[in-house]
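In the block that follows, a single chain appears as structure tokens, in the form predicted on its own.
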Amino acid sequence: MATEERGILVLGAGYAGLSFAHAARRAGRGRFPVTVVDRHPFHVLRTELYEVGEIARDPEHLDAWAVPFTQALDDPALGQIVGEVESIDLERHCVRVSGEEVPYGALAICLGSVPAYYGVPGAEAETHQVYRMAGARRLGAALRQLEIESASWTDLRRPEVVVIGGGSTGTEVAAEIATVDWPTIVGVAAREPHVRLVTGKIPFLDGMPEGLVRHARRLLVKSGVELIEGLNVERVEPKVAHLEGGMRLPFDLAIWCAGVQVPPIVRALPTAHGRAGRLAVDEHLELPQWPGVFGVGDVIEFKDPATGMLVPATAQAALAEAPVAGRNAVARLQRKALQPFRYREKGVIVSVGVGRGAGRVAKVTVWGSPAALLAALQQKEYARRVRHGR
């Protein structure tokens, strides 16, 4: 089967896998097809997935959250494999998929990120993630339980929850878990939690503009979230997280949101890595030693030779990447010349609780319920897109 015959295959359908199908099914213009593969039959909008008050009202409910294949890739010339990425062959152009070899003309590496517990004992064990849908999800439901119980203590203290990071992930699910209505959500007369940030040795949001960075930590405080700086977890007990200096935090629940990292399969592939095992790309973002593969989003380390900075990995950089992707894998079989990729920042914005949140745009920095109107505003014109597979 020559090259062109076999296609393109698209490995995830998050931010990144579904931009980079869409950019090459318009490129290619029927001409070659375009399969994506998942493990789930469902696209998740999982920058959202910080809403865990909305996801404790209905841990089962999916739909604020997933996008069926149905609706985000309703075109015929898409084509979609449910399953498990088992192993990449760059070799023999092939991957298995749920025992299933898949062969490809071009491959486009979009499986996104895990948790990263950076070997502290028990972190993975003893704390919640919603990196995932399905983290989300057990966060929600654990959540809700917490909340339903507080109500029947006979004593006066309140839920105590530990989130483990001070990047944008943390400081979103923190201020959210202290802001939401939670007897409205639960439907009887919760306590409020107590909710305490670590933010490790890293700076809070660090990298984040200093004026987003400030009016995020006031509305924090104002929200009453307390900060711990300047201290990393050494390890997590049941119940109690172990601080650098023995400093204990105990806790009814604990979220992890320290960092994330590439998934072994990615760590494992015979090509140049970066930090964090992410693939070190080319201006084409295509492997140097391997023609035709392709990496977007969060398994990518990618250096923009007009700044000489790395490319944040985030929805907004996955979602510019793709494109430029897409069009270079459908360049790469029509052997033309591929484009090089420059990315623009268009601005952060950080949700602070319900309600509120913190930004820059356009060099001007907003914060409170504008900048999360904001927010709001980008991610239901995404969804929106998304549902009708665009």
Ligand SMILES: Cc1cc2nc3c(=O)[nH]c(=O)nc-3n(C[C@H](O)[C@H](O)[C@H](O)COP(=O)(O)OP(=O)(O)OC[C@H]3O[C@@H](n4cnc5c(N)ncnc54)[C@H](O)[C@@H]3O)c2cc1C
Contents of the next structure:
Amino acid sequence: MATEERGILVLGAGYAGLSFAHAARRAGRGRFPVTVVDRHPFHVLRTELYEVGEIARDPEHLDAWAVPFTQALDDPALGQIVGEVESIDLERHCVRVSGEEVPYGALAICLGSVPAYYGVPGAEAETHQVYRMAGARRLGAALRQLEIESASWTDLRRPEVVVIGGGSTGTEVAAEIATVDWPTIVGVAAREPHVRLVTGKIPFLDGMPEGLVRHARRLLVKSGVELIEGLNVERVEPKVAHLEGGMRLPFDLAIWCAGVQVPPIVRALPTAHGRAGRLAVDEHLELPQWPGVFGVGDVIEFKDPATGMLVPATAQAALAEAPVAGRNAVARLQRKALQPFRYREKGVIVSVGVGRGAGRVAKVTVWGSPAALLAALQQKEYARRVRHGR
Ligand SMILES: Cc1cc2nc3c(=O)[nH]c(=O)nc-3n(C[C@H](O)[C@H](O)[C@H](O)COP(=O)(O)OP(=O)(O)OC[C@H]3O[C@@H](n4cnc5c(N)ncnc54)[C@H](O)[C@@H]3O)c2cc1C
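With the form predicted on its own done, generate the form predicted in complex with the named molecule in the same format.
Full complex below, order starting with the chain above.
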């Protein structure tokens, strides 16, 4: 089969994959089949999974964060395969999906990221996570149960929640749990959780603008979140986290937000890798030794040569990269010149509790409810992009 006839295969229907697929469809004008593969028949609005109060209130609410393929891929030019990507054979130009071999002419690897536990004993087994929908669902149910039980405790203690990781995900999750109005969800006798955020050795909100960090810290403290900085978690046992230097943090519930890495099948690819196994791509977002194979989103490491900035692993970056990579995949099949990717950050906003946020947008620091409003608008924009492809 000719390379063009094999068409373009897109692995992953996240922010990167869907946006890539729509861009390739538009650029190819129907000449090349574009097929999206994902283990779910829907896209997960992953940037909203920190809203665990909503999940605890109504576990069915998760449906609001799943955009079905009937909406996201509503175009006859886009094919779909629901299945597990098991391996990628770059030599033979094919991918194994749930036991079947699927050939490709051009390939987009958009498989996102999975939690990184850095070999910390007990971390994976004893903590929750919000990086995947199933994890967010389990966390919401566990929080709800903990709050219900707290109403019948005979001593005076509050539910102890430990959040591990002081980046944006940890900050958003800790602030959300501390500011949710639990009595309206589970009953008036529910006790306010005591939330501790362990930032580890990496500085709190490392790499974020100074004004954002200052306001986020102030809002967290105002919400009653206790920050524990400068100490890494060494091991996690049932109901207790052990920090460097012998400090023990007993908990009823712990959440791991300490970072992500690429999925194992991406790490196994015979190509150059950066931090956390990310695929090193060139300025066309193509794997250097593998023409026609592109990486987009959380799976890649790319330093913009114009700014020297390492492009972050965010939905915002994935949505910026994907249209360029999608057009380049078509150009590769048409033997035309590829265009370089340049990254310009539109701004950064972190939610810091229900109805509050901190951010830096258009060189202006914003905080409180205006920042929360901007964050909500940004989420709507991400959802619109995956629904309509632009
Ligand atoms: C709680 C939280 C809040 C966040 N908030 C923000 C924010 O406000 N702004 C922002 O810009 N970013 C935010 N991020 C980061 C953002 O979610 C990610 O950077 C973004 O999802 C990356 O997009 P992606 O398409 O690369 O990966 P994903 O969106 O994770 O998509 C990967 C897709 O691949 C599929 N997949 C993976 N492996 C397989 C397999 N083996 N077989 C089949 N399918 C597979 C998955 O099902 C998924 O659909 C947040 C992340 C989290 C966890």
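Positions refer to the first chain, counted from 1. Superpose the two forms; the largest set of C-alphas matching within 1.5 Å is the rigid core. All values derive from a computational prediction rather than experimental measurement.
After superposition on the rigid core, the Cα of R26 moves by less than 2 Å between the two forms. Put the two forms on the same core and the Cα of R342 is off by less than 2 Å between the two forms.
The Cα position of A331 differs by less than 2 Å between the two forms after fitting on the rigid core.
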